[in-house]
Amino acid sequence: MKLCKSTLRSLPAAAALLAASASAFAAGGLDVAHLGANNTLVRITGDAPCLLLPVQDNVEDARINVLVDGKIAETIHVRLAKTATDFTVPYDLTPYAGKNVVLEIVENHGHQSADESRADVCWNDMKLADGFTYVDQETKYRPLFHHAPQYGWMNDPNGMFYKDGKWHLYYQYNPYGSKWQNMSWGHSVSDDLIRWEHLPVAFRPDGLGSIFSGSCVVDHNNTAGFGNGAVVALYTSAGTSQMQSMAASTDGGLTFSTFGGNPIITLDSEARDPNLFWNEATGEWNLYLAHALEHEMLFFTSPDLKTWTLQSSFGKGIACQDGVWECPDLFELPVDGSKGKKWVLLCNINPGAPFGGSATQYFIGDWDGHTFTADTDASGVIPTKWLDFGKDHYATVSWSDAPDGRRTIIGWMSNWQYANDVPTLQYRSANTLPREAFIFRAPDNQLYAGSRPSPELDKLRAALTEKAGSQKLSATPATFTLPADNDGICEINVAFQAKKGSDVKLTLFNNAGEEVIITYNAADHTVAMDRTKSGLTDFSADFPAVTVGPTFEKDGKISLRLFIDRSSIELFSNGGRTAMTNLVFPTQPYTGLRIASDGNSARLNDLKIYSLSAE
């Protein structure tokens, strides 16, 4: 049987990919009949394990039953283009060989009649293939280091897990555009969190409904009947209502059965993203699930991961309570600088973040298996905080079963505002970096989370390019120049003393005038993103602005980490205390950095920049 493969290579343009792939069709092949103004019947008559599908990126989606031996498969939907193919996208024929494969097509395109159908170029550029060759036509803004998909939409990263030197990365995925849609779950894995291998869809709509997001532990003591270290998966199936629903893994991830008594969780209400851990105090699972619409999160115990009971609830009327909550996360860290510990309970919104739009909050507390109760400040509130001060940070959750004790969390590095219109389009969104979670007490007395970037990062640096010792910073700024190397991506480390009334403002900049500015406040204590001015910015109003966090500190030293892809900055404020994520669209790379202060009392310590590559 022909399989539908897969392979890699670059070439700049949309028209050096269509040239590419042509080689690899098969001649033939499709029997196209319009049936009216927006009802397209495609008859599949050659032999061949892919059909290439045309998308159009600006155009309505239409719906495509996929009819085999009679009987409908599946319903995909996908934007066919109807004026200009921007990528194309493989279908899988590989499970229907031997079979009668007939689509079923409702188009959006608004045509009056089945001749103006005839003229929409996807009936052209409709092909079967031998195999799919992917060409990267996205290399100005796709990151070099950030795991993103090959092509396709993005959102959410799901069920993450460590196992076997591996660590296992699902994601919300659309395989046939890249707008949201077509919910699954995608899948990839690393040695290390920076090198990614894509692997095949590991879920796909069913039944029950889309997959939406939801989690996966290793299942080290068999209660579940799979199997000693199957890996279970968790999440929510999203059709008419949302319901849980459990798949199982005996190939470490790779491919998963559902279970047969799906849906292991229904309620009178919509709830979603399920999350989970095994409790060794209490000898029993212990899940989490976000009662979207209440504003609360629910709490369930199992023996068996198969039937699950409701202990509790928390979060109405506590702290933001803004748009929808999503996809938590429940994980003890010890509190830097002491030996006690402190639960962490993560909640993702959607809007009501600090600069709209969508972000994580966090609650710290204890946890006795059953009830989460929150920490309270000096005043007896449960204080709203929050785990990333930009625009593009959302949906963090933690892998499970990671090594040495680590909690390493990762994020969507967007924003549901725009995240739909970013200027790509043959793929939108990556992760954030890897963090490391922490706690550490602030000097307000109160305990926060933080987030360093994950140590496996230090084996980006390929060469330190610049280097700056002691010395007083006035309005006129010190220059330093970025790395030419791979489109100006760099690692930037500043440490910088600023007393009261001696702001430090640091620039990145290029050639075309575009600019980000991040300053720090040494009244406020505060750390600042201005990314209005940064290129690309006017596909949505929401996303020009100032990001502003607490740097939690009060003497004045500040060290900066700041990480600049393709298009993304992360900056990391005095060991991750500080965290701050922006999506960037340089028409250019930026090629400098300027260091100025406004008073007379700040003073550069330490200025290491490093250039990066993923090889």
Contents of the next structure:
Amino acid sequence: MKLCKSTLRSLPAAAALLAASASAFAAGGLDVAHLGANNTLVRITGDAPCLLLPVQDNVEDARINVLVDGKIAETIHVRLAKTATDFTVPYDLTPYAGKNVVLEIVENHGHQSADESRADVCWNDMKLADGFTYVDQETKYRPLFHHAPQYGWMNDPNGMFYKDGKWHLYYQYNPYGSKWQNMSWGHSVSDDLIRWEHLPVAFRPDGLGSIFSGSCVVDHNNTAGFGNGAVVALYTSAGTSQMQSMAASTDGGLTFSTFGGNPIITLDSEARDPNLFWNEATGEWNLYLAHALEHEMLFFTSPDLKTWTLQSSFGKGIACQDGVWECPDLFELPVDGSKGKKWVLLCNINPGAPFGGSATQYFIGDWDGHTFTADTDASGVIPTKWLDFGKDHYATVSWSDAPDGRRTIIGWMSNWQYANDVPTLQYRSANTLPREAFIFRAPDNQLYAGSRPSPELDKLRAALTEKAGSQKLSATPATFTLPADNDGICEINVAFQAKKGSDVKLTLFNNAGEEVIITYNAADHTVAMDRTKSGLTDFSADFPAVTVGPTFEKDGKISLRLFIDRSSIELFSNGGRTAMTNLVFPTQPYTGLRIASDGNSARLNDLKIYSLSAE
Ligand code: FRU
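Now show me the form predicted together with beta-D-fructofuranose (FRU); what you just gave was the form predicted on its own.
Full assembly next; the chain just shown is listed first.
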């Protein structure tokens, strides 16, 4: 059987379409019949493993019923090109080899006649092919060392688990376009959390609906009966309503069989994004589910992953109640500097974030296997706490079964306010860097969750390109160069000591006059990132922003670690006590860094800039 194999090629953007059509079938093999103004049949008469679908990002989705021997095998939604093809995506025909395949297409271009429909470029650019040659059209903004799909849309990270030396990462994926649609689980795997291999889509929409977020566990004790060490996925089936479903894999997460008894949890209002772990202390599975519109998390227990009992809920009326509650996670961590342990409950919310749109809220407290009890502050109130103080950090959850007691987390590096509009075309969204969660006690005597870059990131360092020792900072900036072959990628480490009244300002700049300003405010003990002049910002009124977060110190001693990966800046201060993640779209890479202080009593203690390589 022929396979719709995907190969990777790196060609300049302009060559992309040519490359796709070079592998196309000369004979055509497609019969196109226009049935009216907006309805078209495409019959596949050629024998090929792949159909290349031409996509135009800024037109409406067409609905495509894929008819196999006259029956609807699936329905997909694709922005079929009207006036120009931005990129092509492959549709895999191998499951239908030897059968009659007809695409019944309803376009949404508002045509008034069949002739208008005939003029759409998609009919000419749709081709049968021997395989899909992936050509990267996004070299300007595509990250080097962040996980991102090759093509198509991505949102939340899903189903992360670690097994046999591999970090598995699934994600909310549209394989047929770069805006949210056709929710499936894409799949990538890595040995080191940096270099990701892209694997075939793990779940596609089925009769119960599209596949929303969820999680995976390794069933070491075979509680569900799929076998010792089976990987079990729980996810939301999003049809007319939302239900929770289950699937199992006996090949380490490569392929899954959906459970015949789905759905396994139904409720009478919107609930989604199940996440779970095996509770060693109680000998049960513990599951948490976002009761999205009720602004709460629901907790269930089960002996076998299939039958679930509701135990409790947490959240109603507490902390940030705007928007919907989504993507929970719950884990225990040691408290830095003490022998104690505490539980962290992640409750992603959208909208309602401190700087608009999406963000990760969390609570610190206790978990007894049935009920979560949040810590209060000195005034007896359960405070609102945020895991990251940027605009582009959402749906953060952790890996199950991570080695060495690690609690490794990753988030979606975008914001629902503008994720569909960011200035990339062939793919949209990357994930944040992997981070290690920890709990620390801050000067206000409260416990907080921090996140430090995962140790694997240290290995990215290629060369130390700038170094500076102790020096006084003044209003005349000290200027440093980012690596010459920077290409928008580097790591910056800066340590300084500031006194009250001596704010420290770091400015990343390029030759186009674009800049990102990072300011430490010594009176407030906060750090801010201003991306209002960072490059392309006008694709959304919500994009230009200044984000601010506390630095959780009182002595003005600050160490900043910055990772710049073409279109993102992640800031970690004082070992990850503060994390701040913001997208940027400079028209040219930032080439320099200025550091200044206007108060006349701040000192730079140390500066190191590294070029990075993921080779
Ligand atoms: C969060 C979310 C989830 C849902 C998924 C759908 O970003 O809204 O609650 O499962 O995205 O793609």
